[in-house]
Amino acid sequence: MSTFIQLLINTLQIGAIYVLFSLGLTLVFGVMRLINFAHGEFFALTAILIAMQMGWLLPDAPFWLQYVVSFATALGVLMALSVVIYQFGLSRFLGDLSSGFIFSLGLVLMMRGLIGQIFGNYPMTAPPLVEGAIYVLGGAISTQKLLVAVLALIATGGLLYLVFRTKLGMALRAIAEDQEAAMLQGIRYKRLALYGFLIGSSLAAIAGGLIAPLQVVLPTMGGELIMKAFMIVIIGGLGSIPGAIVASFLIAALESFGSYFIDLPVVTIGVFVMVAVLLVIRPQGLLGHVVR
């Protein structure tokens, strides 16, 4: 029983980060009809900026304060970068999936090169925020991982409230459902696309910021996660927010339980096979294909 509880705790902790990261990708596709391959670089850049700042920024302050200030600074940098990328690049390819695809791939290569040149290609670490562990029904989770998972779920809840309970969210869902009809109702598509892109980028940044104190930070760390995010988006349904949430915890459960009972590489192969089969029998994914 304690093993099952531990694996369930691992699933919730991993799934919370997957949800946050994949929702940004889902939102961008739903609103802009673009697949942002640079989503992983946004994630990695934020983690790198936080890891670099902690230690020399406010050196006499508590770790939590250093982390908060570093997080805010990194988020601000990424938001400014996202505005530049949108205004001088992505805005020209709205709704053009093939051109946006090519631009996005080029953006990945450019950002990886620049990150390597500016910050180096060596691993970095951020000090832990809190110590200790919490025990639940025979399972254990470090206090820091629990804090990160809770913050990720809070951010996810905030996104769900924004999308389903605010005027901005209604406008984003209207654009995702039918762009032309939404524009006929007076919705400014390009402005809404910018808002959607910024929200999606901020979710990648928050996920990167939350993961920074938990593992070694590498410039290439976004590459593996972006592949998992694409699988999550495909399984859940392109543009479907509920689908992304369900698929995130499904993938997390398969990794957690599968790595214990079988082997993680075998589980990864199984997930790819599942995605291929799903594309054949239900190409729209488990829960549709639009932000709703």
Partner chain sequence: MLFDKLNLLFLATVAASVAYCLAVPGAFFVQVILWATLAATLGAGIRFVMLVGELNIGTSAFYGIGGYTAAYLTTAYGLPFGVALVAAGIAGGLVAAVFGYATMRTSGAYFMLISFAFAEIFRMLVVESDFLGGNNGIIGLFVSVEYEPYFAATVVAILATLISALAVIENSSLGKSFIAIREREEIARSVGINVLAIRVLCLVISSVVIAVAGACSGFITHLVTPNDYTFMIAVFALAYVKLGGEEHPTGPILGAILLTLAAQYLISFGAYQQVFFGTVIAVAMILLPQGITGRLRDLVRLTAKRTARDAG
Second form
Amino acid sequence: MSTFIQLLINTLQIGAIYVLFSLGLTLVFGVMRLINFAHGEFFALTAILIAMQMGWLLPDAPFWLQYVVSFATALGVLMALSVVIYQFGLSRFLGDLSSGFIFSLGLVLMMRGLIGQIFGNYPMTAPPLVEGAIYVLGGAISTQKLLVAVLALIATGGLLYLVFRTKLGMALRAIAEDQEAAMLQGIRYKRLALYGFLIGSSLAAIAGGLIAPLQVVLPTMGGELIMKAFMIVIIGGLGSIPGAIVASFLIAALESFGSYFIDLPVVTIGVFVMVAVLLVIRPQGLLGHVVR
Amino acid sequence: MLFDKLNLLFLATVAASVAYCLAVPGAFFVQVILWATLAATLGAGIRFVMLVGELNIGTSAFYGIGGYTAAYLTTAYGLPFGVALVAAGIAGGLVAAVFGYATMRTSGAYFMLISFAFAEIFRMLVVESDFLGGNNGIIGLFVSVEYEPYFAATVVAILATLISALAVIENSSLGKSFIAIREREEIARSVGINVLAIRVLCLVISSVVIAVAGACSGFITHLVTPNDYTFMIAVFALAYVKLGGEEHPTGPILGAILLTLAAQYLISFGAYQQVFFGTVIAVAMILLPQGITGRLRDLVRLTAKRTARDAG
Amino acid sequence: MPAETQPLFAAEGITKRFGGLVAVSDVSFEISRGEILGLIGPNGAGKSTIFNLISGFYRVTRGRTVFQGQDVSSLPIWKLARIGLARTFQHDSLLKGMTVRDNILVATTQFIRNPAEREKRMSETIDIMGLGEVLDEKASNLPHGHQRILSIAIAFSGRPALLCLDEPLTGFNQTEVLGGLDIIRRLREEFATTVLIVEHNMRAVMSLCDRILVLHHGKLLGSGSPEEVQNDPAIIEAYLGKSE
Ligand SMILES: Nc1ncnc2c1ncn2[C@@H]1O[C@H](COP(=O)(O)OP(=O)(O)O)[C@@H](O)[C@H]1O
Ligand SMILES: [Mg+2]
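Can you switch from the form predicted alone and show the form predicted together with the partner chain instead?
Zooming out: every chain and molecule, the one shown earlier first.
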């Protein structure tokens, strides 16, 4: 029973991170009709920036304050970077899937190379925010994991509010619904697409920031996560917000329960086979519409 | 007109490379020629699937399937080079048929993502497979000693033939069917094209060629490891296509040659090589959306128009 | 039923529902061999939907389609095309980036593999359609009239038994209309092609068709010879009277 609870909490925590990350990816796709491969690098870079700053930026402050401050500066850096990438690059490829993807692959190479050169290609760690564990139904749960899961769920809630309850969100959804009509709006579309891109990128960054105190921070972690996110958006349907949420928790559950009973790589391979079979039956994903 | 000249240039380059490889088999530049040939084949292969409108990031997996098939068969059973190449091609084609049957129902972003996942899964599978040497890979792909002087020339000749075969198919009625599917799938269906089957066929043809190239790559380095076949292979292949231009079959070859030569020069840059490639891809996408051959064609057309106007 | 008296095609109570909208409702009709059958009705009546049902692009919600005695309701599009059921598209009916020759080549190649015979078939198609002058033009660069004719050429390349034309004469001037009608008549006379045509140009439809079906709100309102249709009060009320 306690194992089950632990695995469940694990699912919740991993799933919450997946949700944030893949919602960002799917949102950017919905608004810009392109897949930003550098999404994973945004995630990794934020985590690296936080791990690097902690213990150095405000060495005498408590950990949580250090964390908050480094998180904020890292997010700021990422937003500035996103604006530059959008203005000089991605905005030229709106609606052009293949060119946009290849351009973002170029970005990935640049960023990976530069991150390696500047920060080194070795693992980093951020100190834990809170110590200890909580006991629920006989299972011990790391307080830290629970905290991260809760923060990620709050961030997800914020995004859902933004997308479904605000004017900006409504405009973004309108674009995602009818890309061609949106394109005709010219400048207004380009500005809205920028907002969509910034929101999407910041979700990757927030996910990266939340993961930083939980695990060893590696420059390659963005690449690993983005492959999972690809599976998630295929299962959930590209551009679908509910699809991304459901699929994220599905994959997270398969991983945390699967890796307890079998090997994690076996699970990942199994998920791929499952997705391939799904595509034979439903080429547009579990919850998606046909997108071309 | 311009493209006819590019075809001739291709044949001349191949002839010169083969001659050079035969004349000075041990020279360092022979290695460069081999790398460029592999790169060109990768570019031509990934572009071939672009004829039906898809970006196949799984190209790297088919390259790896070729490399590993050849490595396993030569080291475990002592099969000769030629047999290993054929087996690699068959393995690549078979896997492509199964993978394509499942995934070619999707298109655009979905296919791109699932093919990317396939590339990663292939790498993971290899790492997990003890009989393929796990992370260490397989070492020991050699051609027989008496054959060694002809090896480089043979590789160039075989791969150049395969690249030409791809171009011939592209110009055949089958190739036009590929393009018709990309242009407007509904019309292709309405004139009796079994779109799924033809799309899978396109993937299979490309993958056979890519797998043979992968086998050659194993014989060139004598070693295959999971890290030789990451999705970066596909990224580079796309870079060759985008830089050279995707409209004409010689585009990726040009891109491959230029970037391979640049890489030789950049080896001294060490880790910044990756940054350089990334920058080339990103900048080329912005400045040369049609690639070099596309830009050249536009220039030729423009000049022709100008001369016509000045004359008339 | 012996093959000669059996209709070439029959729609038996076909119905198509899109969510709450019933685009085609319980429609039945037959097409005899060698007939030119018109299908008319106001915009949104469901004509293109019927084409999509016949050619396999949509699946019937209810009912079935029968071609040469065989139930073809669930055949894939490409198989229908190969057994002789071809259609044109109301919109975007060409492979725009390809030359006229390549458009026809792609359409012919599924039916004739032998290159020499294929070449012969293609020249025949090109001759009938009068596209000889523009063979190496990119389809998107053709004038509108040629584009519409090319879309007929594409559908006709497989020498279908039943050719379904969706508004083939839209945007034609008077001379072009006459030319287009002439081509369609020749397809029947020289190749025994059966034709189902949707067209808004009433004069053209009345002069071309042997029989006309009138569709309204997805339902078959009536059918008959051009004279009968023109004089049917219900049809005039629903369609002919209101337009023009
Ligand atoms: N794929 C579809 N999804 C939803 N509604 C459709 C679809 N295709 C057609 N319709 C609807 O079916 C009705 C008939 O359309 P259509 O067959 O195109 O009419 P027509 O060709 O007679 O002008 C219209 O109301 C149209 O909006
Ligand atoms: Mg219509």
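Rigid core here is just the name for the largest C-alpha set that superposes within 1.5 Å across the two forms. Positions refer to the first chain, counted from 1. Quick caveat: nothing in here was measured; it's all calculated off a predicted structure.
Trainee: 2 Å or more on the CA of residue 224 between the two forms, with the rigid core superposed, yes or no?
Mentor: Comparing forms between the two forms, the residue 224 CA shifts below 2 Å.
Trainee: How about residue 64 - superposed on the rigid core, does its CA move between the two forms by 2 Å or more?
Mentor: It does not, since the residue 64 C-alpha is displaced less than 2 Å between the two forms after the core fit.
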